[in-house]
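Only one chain is shown below, in structure tokens, and it's the form predicted on its own.
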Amino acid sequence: MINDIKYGQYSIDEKAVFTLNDHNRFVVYRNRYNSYVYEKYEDEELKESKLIASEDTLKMDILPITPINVPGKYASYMMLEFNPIILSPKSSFTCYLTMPVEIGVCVDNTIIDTYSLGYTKYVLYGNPERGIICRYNKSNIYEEIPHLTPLIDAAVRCTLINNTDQLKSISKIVYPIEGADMYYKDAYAYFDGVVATIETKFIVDIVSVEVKEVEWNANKTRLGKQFKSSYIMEWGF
């Protein structure tokens, strides 16, 4: 039985039990010489069973993934809300925020199952006609990399830039997450850097958001998904 789960790859010869928390666990065991059985349990109730064909010792990866799968694929964006940060004209501020993550169970770099151990909340950004559904999280603001809850949240390095000639206040950012790879070390997860630039376009203030690679001291997932790395916030910040 594996209770102290860390991100990374596991070799399963005959059987392994992975306990994620008091309510979620999964079991993987060899069924025949050329196959394994994957069983998912919630509160001791078998929820799902899958057969994995493999004549060799099974290599299974447990990785942090962006939170777009549980309970369903409702959002491709994340909204992080925080206490207002006031930016002087032509200034910038870098801080750390936290976002939720999901756990991806992968075989041969393909996700076969997902788990979410934290609280799930969604919010609409914009108006009902043209707005987008976002996975939502209220975050504290940290000057340094914060202490993270293993398997539940991830650190995000955020740079806020005021490119205008006036004082501006910002209290939320919206950025794309679908398809993005993440970083991991032990049971801790990290997202790439988010750069949010306040600009004035045709007398209206907008925020140009771009996800940029960060040199975290950690491993990076390589799931090879297509990822759109930018977004324009037009409905307030």
Contents of the next structure:
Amino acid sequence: MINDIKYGQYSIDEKAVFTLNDHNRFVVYRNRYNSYVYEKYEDEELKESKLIASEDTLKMDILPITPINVPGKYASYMMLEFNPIILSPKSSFTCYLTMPVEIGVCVDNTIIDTYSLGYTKYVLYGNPERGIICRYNKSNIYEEIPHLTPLIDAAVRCTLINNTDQLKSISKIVYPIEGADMYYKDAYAYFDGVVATIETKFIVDIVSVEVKEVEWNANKTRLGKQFKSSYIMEWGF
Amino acid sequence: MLPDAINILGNEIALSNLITGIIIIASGFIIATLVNQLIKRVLGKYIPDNIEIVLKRIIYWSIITFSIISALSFLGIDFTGLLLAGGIAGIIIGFATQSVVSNLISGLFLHLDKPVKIGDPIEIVGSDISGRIVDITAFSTRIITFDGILVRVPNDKFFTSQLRNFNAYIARRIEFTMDITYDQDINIVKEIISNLLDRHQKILAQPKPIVTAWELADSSIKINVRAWIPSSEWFNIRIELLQLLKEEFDKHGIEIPFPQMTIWFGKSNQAI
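Swap state to the form predicted together with the partner chain from the form predicted on its own:
First the chain shown before, then all remaining chains and molecules of the complex.
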């Protein structure tokens, strides 16, 4: 029985029960045909069962992954909303925000199941014709790496740059998350750095957002997906 | 020693002209082949295979025909009669195949205009056809209805019809009206509905859902609910949300009234 779950690799010989919270747990055990059975329970009700063919001791990774899978694949982007930050002309500001994470259960670098333990909400950024659906989170602003809720949220380092000659206020950032790797240490997760630059293109203010690697002193998930690391916010910020 | 002219079908043709004619026809074949390759390279990735094949054949044989006619004209062969017969045949064939050509052209325009794509759930307004697009061929569009029947719609009819594409955009609005009795507190009811919408994972937080007292009707207050959701989930959430709202109303003791009518007889001053 594993209650205090941390991210990382687990070797399963015969049986292991992973309790994620009061409602979610999964069980992995070796069956008499010498392969493994993965069972997912929600409120003690069996929701899903999978067979994992493996003759050796099963090595299973529990990793933080970007929140795009639960309850469905609707979004490839994340929108973080926060209290407005006023930036003077040609200035920058670095802070930490929090974003939700999903828990990926992986075998051989392949995700076999995902869990989302926190509050899930989506938003439409832009109009229905040309906009995008984003996973949504309202975050506090932190000057240092915030205290994170294990298995639920992750820290994001956010650098806001005002490249214009005017005072600008920014209260949200939108950045790509599909295919991005995350970092983990114990039960805490971290995302790369998000650099948001306010610029004036012709007469319209836009924000160029780029996801850049940050040294978190933590392990990287390395699930090896293709990741488009930039986005232009043209529907307001 | 080569002769200066050769007699072909009663026409004296100079040898140099004959060689030029052959070169014109050979050039026609080369140009037609090159144009075909160009179509494959440039348009190949934008148009479906069946349209590409038809387009290539039409252009190939048009160029060949044009080059043969040019060569024959250059050789001085009079084929006015042939053209006259061809013209009459063309008119007959044109009339006979006008619907085929119309469908083909409409199919091309469907691929250029892209009002729908394969997999989209659609409805043809004014008909009883609604379902998912499974194929758009050169001549027809195939739709599998929601109850699993294949419907083939000729492209010219499909192209000129008014279409509703339910999945064209990523988000759609859901809207319905709930009735409550006059003795309920509107603000409390609005809060209960708003909380439910807020808790529901698939209802978008922005654009913000709108809950309003919409109408003071004969038997009830009509509460209007509008919320945006991912288009792919519209139907499922429409069904689910109505049930969730009813359950929430039951939990909070909110009554959904039956239609009622008070009949008053003026003379007796008595309401029944």
